[in-house]
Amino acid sequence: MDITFVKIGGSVITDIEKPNSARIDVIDRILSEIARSRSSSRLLIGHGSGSFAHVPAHKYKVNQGLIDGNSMKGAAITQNVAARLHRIILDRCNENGIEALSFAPSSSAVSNKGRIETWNIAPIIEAMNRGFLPVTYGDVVMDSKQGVAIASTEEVFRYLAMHLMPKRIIIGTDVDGVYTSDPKKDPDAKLIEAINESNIAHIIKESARGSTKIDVTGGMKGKVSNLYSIAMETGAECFIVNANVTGNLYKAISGKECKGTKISK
């Protein structure tokens, strides 16, 4: 059976303006879409930070390493932090029927300025193919060149695709796909519905530009680089699409037609 792999964003789960609040409404809606698409493929589950640990990611400065006396009292937190939205999560996997196994980065993760390079996904693999639902996340992981590193669930994506070779990676957002400009403050932004080698350079360049909340793991910019990364690497068919709409990602896991952006080769 393929492989899908989805990440919910942070800006989804969480109430973005107010410090460590998770909708919970939304997340036992996206988990219920989840539940009823596991069937076409196996899955393999992400999810940001959002209003957990963006903020003390961003005051510690976490993504730049051991680089002052506070570096690792703000890493310990924001590890902390991260992990408390993931039991959020796994508790409502849960009650909602889910039968899903955490799986922190930090746990294992080694990366190099933030690139992670080794990690043993055995037990991930192992898990998945037992039927249970693997569930990880952005989280501070041990760097072997700054000493601690924060690996986005993109990157953490990224590694685990190179050993699993998903058919299709699906970007859970609060946009419906990378636009021309901010369609949140511009109402003639454009969505671009496909981003692949012909438009690639010019996408990064002009349209993806970086989140205006704070995101320490590059918003919207970040994802687009690495997701195309991915496809040219594994053939992988990436997607952005609104999670916030109803049946989105219920659609998008599903392979049916769903408003949104693909990345591709």
Second form
There are 2 protein chains.
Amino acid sequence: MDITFVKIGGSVITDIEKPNSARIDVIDRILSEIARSRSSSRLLIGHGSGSFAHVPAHKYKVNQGLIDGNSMKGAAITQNVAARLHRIILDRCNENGIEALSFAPSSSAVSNKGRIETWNIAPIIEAMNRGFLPVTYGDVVMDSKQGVAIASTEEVFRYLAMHLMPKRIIIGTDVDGVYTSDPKKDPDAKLIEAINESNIAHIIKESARGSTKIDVTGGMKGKVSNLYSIAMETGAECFIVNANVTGNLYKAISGKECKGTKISK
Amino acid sequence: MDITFVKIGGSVITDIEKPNSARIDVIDRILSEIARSRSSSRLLIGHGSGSFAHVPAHKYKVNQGLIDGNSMKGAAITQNVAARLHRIILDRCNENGIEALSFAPSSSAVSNKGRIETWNIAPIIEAMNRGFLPVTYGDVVMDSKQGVAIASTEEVFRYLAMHLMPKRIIIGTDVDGVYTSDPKKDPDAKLIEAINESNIAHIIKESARGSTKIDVTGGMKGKVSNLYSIAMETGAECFIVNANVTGNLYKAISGKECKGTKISK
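Any chance you could show the form predicted in complex with another copy of the chain after that form predicted alone?
So here's everything in the complex, that chain up top.
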């Protein structure tokens, strides 16, 4: 059976305005969509950190590594806070009767300047083969060059995709996909339904220039670039969909028609 | 600098009579002893599960693997409950200013009938080299033969000792060490201060017979046998001490005189 990776964005499952607040009702609704679609493919779930780890990660500049006397403390705190949201997800899986197992990148992976280099993924493969739902997340990992680094869920998916060759990668965010400009500011903003070799260069170029024409800002810009790399390297079809819209994740995982942006090679 | 492994027994840090109750005051006191003794050697901490994971582990017979329709659910619940106590320990480390990082065996190791076979310990080595305190624990791991298995803290230490070659392994329990008979029942019970090649055969033989002369019952019997194996294979000196007595762990870690049982080759 095909493998599908599903990311649940941190901005979906936490209240971004309020540190350390998980949206339990949203998590439960998303888990029920995931449970419903498990028969269509073998799933691996990853989730972001939202208002949990992003706060200390930013404060202690964890992505830069061990740079000063507070860096070790910052790494320890950030790893712990990321794990706290992760445990909430696992708690909800158990409460909802989903046989999920946790796989923390920090326990098994080592990166090189934030790019994962070694990771024993044998337990994840064994878990998938036995029918468990593996759940991983963006995490603070040990780094051979800078001491510690942040491995985002996208980076975690990149490494896992190279080894597990998923057919589809679904990225559940709080927007409908990639737009030609910021839909919150520009009434003429249009959803880009497909990104592939025919338009990726244009999109990256426009956003690199800071053009308002194609507003692939911040997180979304990095996502598009990362997902296109994964698509190129593994052949996976990647979909950015709005996980705040009930049913979207179910449809996307099941291969049904769903509003969003498809990124493929 | 020499490496020392320290186990904090589940019966010390939890209330064994009451499911899922951590003894926060004891955890804090033990962490302060560990913090005080960090200058004497490079430490790695492991902890048991006490009244957390032992309850579902027993109920679902997790140590036997995937044996019936409830086994996957049982493995998922047990792994999650073990992680819950683990997060409490990490929370307390952070609260007490200890730069600790979590290493979950379930995220990285695969066992064969409960004996760990593969584990990427590169992140643990990296963490120790950078001065972090690695914290691991007895966990539910994927098993290549029986699906899932329990890797006790002793089994985790056995695997890690083969690769990290610690000089000393300190086992903090709720008793003073190994006795010639049950000290709670027999006023003539004597503490065995040293177990090595001169008496190990006698001790194992007597306890195997179920003799009351040498009462290495239950968990303690397994501990002695496991620790003697580790001592034989790695040359590590193992000490069983009473972690409920304030100062004992500090003394044992620092290599000072401390009541207890020394197990060596």
